[in-house]
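Only one chain comes next, encoded as structure tokens, the form predicted alone.
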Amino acid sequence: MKLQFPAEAEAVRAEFSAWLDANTPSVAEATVRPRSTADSPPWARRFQCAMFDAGWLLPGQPPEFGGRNASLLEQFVIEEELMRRRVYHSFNPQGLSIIAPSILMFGTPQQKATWAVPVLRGEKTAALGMSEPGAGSDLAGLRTRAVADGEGYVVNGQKVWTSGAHDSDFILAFVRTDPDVPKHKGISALIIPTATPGVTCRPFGSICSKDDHDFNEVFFDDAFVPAENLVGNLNNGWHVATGTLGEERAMLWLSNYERLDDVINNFGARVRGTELADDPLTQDWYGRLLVDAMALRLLGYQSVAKTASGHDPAEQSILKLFGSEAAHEATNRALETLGPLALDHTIDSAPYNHMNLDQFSASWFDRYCRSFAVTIAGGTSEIQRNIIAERILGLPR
């Protein structure tokens, strides 16, 4: 059997292609490097705007958003495409494929033009104020208080793990604004821009190393938000929430089968005419990670294959489970076999490029720290084991 899409989508490839060629940069423009995942540079900033103005940026939304209303299968093509070069068309992530297509899913007219837009064309950068102290995967479990007062909200509470929060112009934090209710019922979601007084950005350093000063602690302090910056309906956050994580995980699949195949292409590289290619522990181990990167994408298709046709597929999860896990396992396996050769930061030859957000010098063994990310983030592998428990096994609570 042959996989292949239709005619329309390889078209539509082989113009965005077209378009990559012509207006990627290039390493000499490319001099200045982000510090966090909400600091995007002069020249990324450009590309992104011309991604926006071209349709490539967002391609299923509207031209006024940043796309050409393209169909799913044209929509996965297009990622596809950045896959397979290491582009990132956006250098604040979280700013693009989560709080802006929120904002434009559940918020005004005005919001979406003060807001949402500014940070397609890479105008602004944006973070997500999710996780807290005493909760982390439990977002119904946030404390961070928004009490109305006049015309707005007066905000207490603090945010951790808030990536590039001192680097980005605001922050769409989810806040608690009726304690009495469920604590799913109780939840708001509000923009706060962070140069509101009462509002302290704190990075702090990863285990990666001591210069990656992405993650934050956000205090708000009596911070006071206007009502205008209530996105979706009061009470209603959890619904947002709900829509924003939805966003992250449409194709998270596809980062996590990159990131296996960043390790095959690296891992081959490094052990290439050494005595560790003929071991045949490295040989089981890596023949199995091909296998699990394979499995990944067939299962990946085939879950893009059932949302195009109209169905709803309930393999979301497990694709998610699956990738993560195998990312995770597979650089485990790699630090493990290459030993003290994985503490050298050297660029190795895998298709890394300066358009890509992942540092170029990062060592196996930074790439492992940063694989249980990947167990993480777009939802914890202990929350997708449940869903898949409950909602595809069909098992009790």
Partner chain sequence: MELELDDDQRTLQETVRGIIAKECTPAFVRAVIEDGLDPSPWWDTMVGLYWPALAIAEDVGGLGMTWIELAILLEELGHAVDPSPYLATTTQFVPIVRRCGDAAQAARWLGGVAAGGITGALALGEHTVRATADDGGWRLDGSVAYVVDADRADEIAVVATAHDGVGVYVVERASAGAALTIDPIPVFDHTTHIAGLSLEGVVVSGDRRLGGSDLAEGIAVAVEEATLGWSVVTVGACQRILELVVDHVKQRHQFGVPIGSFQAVKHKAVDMYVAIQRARAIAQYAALTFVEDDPRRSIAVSMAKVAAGDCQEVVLRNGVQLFGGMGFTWENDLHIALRRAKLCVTMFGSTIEHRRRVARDALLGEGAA
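For comparison with the form predicted alone, kindly provide the form predicted in complex with its partner chain.
Left out here are the partners and the other molecules; the chain alone remains.
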């Protein structure tokens, strides 16, 4: 055991750090802000493409996919350095971290070139079409139908919560291709361009604001999708979906750590020198927060090592559950402790950081609300508990 990373990994971090120093866009360049998770402003697209070209974007991939064949540990220190600087390498996170990697894992060479690489180079953005009105936690119950028709599929049905769909170029959608087999076995993954006739994206407001348009309802009315857009084998979509969720969870703990660290820093800066810093009840929850953040980091590091040695990805459920609930607890406590000081909803709770999402420096109320995104999206806390109970503790289903 050691508290330090190996010298090889630190050397990679230093190299990346120097690259970021030289290549991170300036405040003046970054004035246009993203409005959804699939709206990447031109300056952000250029930066993402520079990261791709330099092999820093998905470091574990080969150079043609924006990487440098980095080891897991090297990938991790690179992610960690981005996190430490609060630099978003993509303002289309689901495209970069879920959709493109899924296409690289399951797609044809042509799909990689047409869809994955442009997402990685910041030329296209993508949305993830999994959930439906009738299929949330029970994703396998999805009903959007795709029926083979000549050279492709005709899609009918509806998705919901599809983050950024209205700003995206395409949706990686999970659809039912065989209604007559057990539900996991009749699902396929399709790339559906949002410009396809019959596809309608209708954005709607979130808990944070009427005008916070990231959520979408997406309707498919006889939308025709060419057969070449089928990702993976027909009826093998469950495999693609669980691969996708695996990727999603593997990167989540760092962003939860970031949220905890934000509260530590921003709340700390807000109360230092005031009587709240000396208040026993404040100290009690703030002390817990410091311990939670440290524990998440330690467990996260351990999981990187375990993933490298091929452990059950159920380990990721622990990080997701613990990290998201700790972040919720912390944002709630900060809001309540600040009392009337937290009332002003337009106020920033942290210094402006042009490379970060504005929402993370928004009001304490905003941060509190957004903490629910993580306890719900990507498998709720309850679903994570089910997974841990069954896969790790071995309790009966």
